[in-house]
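Single chain ahead, by itself, as structure tokens, in the form predicted alone.
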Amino acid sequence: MSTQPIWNPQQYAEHARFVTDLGAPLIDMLAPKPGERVLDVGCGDGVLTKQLLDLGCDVVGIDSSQAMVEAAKALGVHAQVIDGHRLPFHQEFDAVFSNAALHWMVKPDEALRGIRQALRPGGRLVAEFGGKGNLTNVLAGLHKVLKTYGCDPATIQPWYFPTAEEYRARLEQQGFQVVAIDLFPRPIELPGDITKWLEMFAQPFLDLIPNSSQAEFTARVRETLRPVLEAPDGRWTVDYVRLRCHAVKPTVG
């Protein structure tokens, strides 16, 4: 069973706005040129987007919520909601850029073969994502505490965390040539507890609990990480690690 949340634009901006700021290294990975046309999987808001947009890329935004299109239209960015299973496009971008979407896309052959026909003939795929190893201390709490409710949580796959080897082993089945790839830790200090964090990014796992309980349910998760995830002056950091990565559809085959 895989499900994916229900973005609110407003509450991810207040308390998940370090997403967006981690993956600002990436744009100049991608190294945009004025006048290239970009296609940003997994947009988000669009707060990204718009920094291609600033830089003189024709960009277009794709992501599965309707709330956060909405919100990178806001920002002048041409965005569209598309589940990136589904690509529609053909040989139309000089570049992929993703940032923190690609392991919601569980399905990652049907992802990466979409985005290779969307590329021009030696154009570029810049993302970066979960990877091996990301969250095992919180999925680890989610897992202790469902259980307790009965639930099973070997039900629940909602991300895709590859290691670097698997991923390349994918990207050249797609057919691509792996310039760089990395997987690599990124500690993530919280603006605040880790509450927030799981009403926004562990929602497939809430879902297998009563509304009246969810609260609880959440209080309880907390409390299971604390030992793990709080420092001593409080704040809570959230165990990360990322997949980067940079490969090119050749100019033939």
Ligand code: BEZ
Second form
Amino acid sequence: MSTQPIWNPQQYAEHARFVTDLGAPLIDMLAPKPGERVLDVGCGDGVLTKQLLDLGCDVVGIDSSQAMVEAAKALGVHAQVIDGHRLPFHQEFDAVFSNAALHWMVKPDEALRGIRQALRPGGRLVAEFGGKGNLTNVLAGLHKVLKTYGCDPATIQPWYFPTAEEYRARLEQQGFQVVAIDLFPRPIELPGDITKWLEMFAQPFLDLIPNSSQAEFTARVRETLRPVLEAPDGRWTVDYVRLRCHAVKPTVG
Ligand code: BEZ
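Following the display of the form predicted alone, present the structure of the form predicted together with this ligand.
To see the whole picture, the full complex is given below, headed by that same chain.
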């Protein structure tokens, strides 16, 4: 069973550009210097990777989606299809950057081990992704409707949303020094209807439902979420919670 959506760069640009727009302050936090080698883990369609390139970085983007990597390459970014759990790099980057991707890597220790290995001593990780409490309402709606189709929601956990304490412990276990780590709510008003969001991001749940019933499933989740996430003016707000961290690989040890 697939646990990753089949990403569509056009759909992403149209309905989820807010993900990269809101990731831009993370670049300030990274404070990249011209000439630095930066690895963008989960680069998606490369829009933020391109910003790093334009700032003079020698940047490599990796993503598990071929379509997204092609979109990144079309922006002139050096990008490769690589699973973030299996980074093949050895002490060659000054920094690892990651926006809205690490929650898809449900084996966080494998992802962090690869990130640590990719960094040169003294290199830094600056990342933001979904943290504890992310999408609580959306998940409740998905689970409620899934049960009516006879599916056990416990069988599907496509996302990893840790607390700051848990992620700090994992970082430290991998030998990182944590400079800062914060968990904070960031509700996001969608550019359109939640149906598009569900079609794009909730595919691992849709995969549990026969193709012929998926549209009905999505409509039922939408109706379930309506009283919680739709404002009287018809705008939808998703209950995002972000975990943002800055950690350094020590020069010794
Ligand atoms: C996010 O937090 O950015 C996110 C998590 C899971 C699915 C879609 C988005």
